[in-house]
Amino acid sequence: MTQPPAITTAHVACIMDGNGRWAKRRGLPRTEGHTAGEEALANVVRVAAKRDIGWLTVFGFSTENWVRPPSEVRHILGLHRKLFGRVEELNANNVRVNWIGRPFDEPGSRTPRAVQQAIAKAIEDTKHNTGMVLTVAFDYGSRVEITRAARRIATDRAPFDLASMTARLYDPSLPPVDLLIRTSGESRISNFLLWQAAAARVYFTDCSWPDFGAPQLDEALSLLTSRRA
């Protein structure tokens, strides 16, 4: 077995792509791919918590994903409730849950109340953990986030500079992304953390998200060790 790369604490972001294509190749409904993808995420969280990763941010559901078929959206929403409900496992791995996306009380927010409650409960139930921070981007779009920050600067009559923009993002405490991972052969970043990932290393892989695990994560992390060598 290869040893996991030794890195300093990093912020890793994942675009978890390929669930539907994974299912199609197996003659399964797309919903089965999303179910397998949720299991893969739970495994990646367990693995990442044992690496020197301080922050893991995943693209759970974008502002554009609402146009998918209603049955598929309902299934994905159910999986997110399941993800946020894994509190016992998250606590066992000392993982603290975080969330970014359109605030629930602002115009345009579409996060159902049941998912809102699951998010709030997971954040509350893991708030004392001191290990890796798992941030789920749900009902998230980076251009919406940046536009909102710019509008808040104007409303606050604050200086229009980098510090003011950063302070008005959904979560200003998130550090810059060190490594951005995109699975399933797509070579684009799809409106994800455009501000935070400005200087990130980018790792593209043909591996579909349901098949992404420790070997693939360690290969991606090797980009950071080569940069810091």
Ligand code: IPE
Second form
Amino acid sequence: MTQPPAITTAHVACIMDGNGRWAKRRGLPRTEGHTAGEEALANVVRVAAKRDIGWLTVFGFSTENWVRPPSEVRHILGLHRKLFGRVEELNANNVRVNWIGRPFDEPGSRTPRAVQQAIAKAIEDTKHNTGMVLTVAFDYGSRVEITRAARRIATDRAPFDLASMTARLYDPSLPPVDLLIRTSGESRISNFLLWQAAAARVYFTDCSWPDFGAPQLDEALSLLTSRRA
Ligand code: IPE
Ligand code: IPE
Ligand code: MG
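Taking the form predicted alone as the starting point, write out the structure of the form predicted in complex with the named molecule.
So here's everything in the complex, that chain up top.
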């Protein structure tokens, strides 16, 4: 398979879905699916960095996911600590870590201290990297983000326009999403980057997230290069 040409500025976003079903098909507990999903993400980060994608934003945990069984939530939180702890390989790939989600000091935030610390440490330990920016959306929901931006415009007495809104999103430096990928057969956006992905190409695949790797990413990226050609 020929590799698509390098895309130096693309912003690719992934809704990493299907961990639970992947595990169920194998007769494994859902937690095993999440463990495999974290490994798939580490691999996708390596591949994406080699493809010279500028920005990779992944949906790690949504504001809606807290209602899952406590043991599953605990397991997913542990995997985020593992992910944010992969500093050595992130540095080896020149990847800068970033995070979006409900700010820890704001009402509604439920992110445990240990995860907060893991996020802060990963950001600090990778801040000098100049390659791809990996943004992990954790305790993230787009409607809460947009509502908060609107509220901040009101308190700042700023003009109610597109630029003011964009400047008040969790991370105003995130460029518009070029390609939004969702795995595992669901054709839903599930409250992810509603503002940032307004003009994105959307790629749905039946592939489960734990099975998503280099060939699947390249196929998704070809959608982007075909548009640019
Ligand atoms: C995605 O996989 C991971 C998270 C939402 C945290 P799921 O856990 O949603 O897997 P399915 O959709 O039940 O298969
Ligand atoms: C979206 O997946 C959230 C993440 C991938 C973290 P879900 O599995 O939670 O989404 P819905 O509930 O099927 O829309
Ligand atoms: Mg799901």
